[in-house]
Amino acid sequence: MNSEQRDHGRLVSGLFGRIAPWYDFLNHFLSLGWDIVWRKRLVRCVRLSRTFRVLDLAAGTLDVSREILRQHPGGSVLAMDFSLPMLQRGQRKIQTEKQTAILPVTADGRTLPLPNQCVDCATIAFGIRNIKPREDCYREVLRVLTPGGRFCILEFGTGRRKILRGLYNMYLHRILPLVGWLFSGDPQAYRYLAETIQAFPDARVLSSELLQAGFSKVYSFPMTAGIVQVHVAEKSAR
């Protein structure tokens, strides 16, 4: 990993850091809680088969860590992000649930502390595009799914009318960096934000990086009009 790359990391580390008391309260506000909906919708994509064993990356304050033990109640959580104190946020929806299937540990999509085909899934939302380069987490996700298994991610995408593009944009760097200021007093975090959802790549791009990192099969499925995009990639079953 070179300096760059260790830089970006403590880059996005310390942003949701900082933004952490708020994550939750301004992921809900700001899309009018549609991303609950979104959410289940991702979770809707595990399968699990050999090991019972989901690996929740970007895994952030738990949500989705949450929603997997909700639609598959025999599995267990492997939740890994790369900042300490989303994860402590999450661990507080856990200890009063009384929840012990999910595992949450500090750790870097590029290199997962995890031996050889020990998850049959594996799930991200609205993480990849923080993670540089996106092929060192596609190559470590391959490594660790069992044959067979799926590497699930939701993102945002761009809207797929023109007219929503544009208000769409607006509000990526308007709307969004003003609220996340007035709120959590950090314009920077949600202008960072809004630069990484505007140049991450479309689906078609997106499933080509996939298939040329290895996965077998590689689909995708937009909601809310575009503004997010479901992409469900496959490890070979040989």
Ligand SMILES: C[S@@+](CC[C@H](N)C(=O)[O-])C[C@H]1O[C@@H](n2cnc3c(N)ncnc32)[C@H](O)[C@@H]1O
Contents of the next structure:
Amino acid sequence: MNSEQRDHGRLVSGLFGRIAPWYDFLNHFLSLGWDIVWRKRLVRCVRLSRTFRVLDLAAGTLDVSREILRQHPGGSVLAMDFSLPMLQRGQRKIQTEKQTAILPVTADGRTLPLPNQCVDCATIAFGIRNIKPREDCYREVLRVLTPGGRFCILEFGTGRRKILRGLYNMYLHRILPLVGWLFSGDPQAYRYLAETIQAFPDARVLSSELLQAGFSKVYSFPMTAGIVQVHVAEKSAR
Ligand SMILES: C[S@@+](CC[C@H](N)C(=O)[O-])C[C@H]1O[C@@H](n2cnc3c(N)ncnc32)[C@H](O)[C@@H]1O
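Next up, the form predicted in complex with this ligand in place of the form predicted alone?
Every component of the complex follows; first up is the chain already shown.
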């Protein structure tokens, strides 16, 4: 990892550390509650086969980790994120639920502190667009997945219809930073979120990145008129 990539990591973890107290509220408020549906749909792509362990990467405040256990009560989740304040917010939720099958760990998605082939599945919701370079993350996920394992990615898309795209852009560049600023006092953080959403590649480009990284099969599907996309990449079973 070079110094530019290290600095980017510090910037991103600092940003999420600052907005952690408001993260859940703003997520639900800004998406009108759709984020709950999107995470559920992502987790429906999770498959358990050998270790019954899932890596939830960029786990944040643990909403995906908790949904994994809701849909797969026999499994366990390694919830990794490099922002301690985000994981601490999430930890409060699992304490009240007495949820011991989720293990939150601070770690960088570009260098996972895990042995080879130790998880059946990896998930990442709204995290991959923050990771630079993404290829480091793909390589690490491939390494820790068991053969035939899946990497399930939930990320913002660009919106499919022209009118919708216009509204969506206005929302990203005007409403999101304004509401983010009003509540969290940090317009820069929400401006950064809007910029990373716009800079993120479309499904076709992402799919070729994942195949190039070594996944054997990739498919994607849009939700809510293409505002978000789920991408599923499979590691070869051999
Ligand atoms: C938008 S939040 C998503 C949190 C959660 N997955 C959700 O669905 O709400 C993005 C998260 O990615 C984490 N993140 C960004 N880059 C990371 C990296 N290189 N390694 C680990 N976590 C990272 C941030 O700290 C932040 O908690």
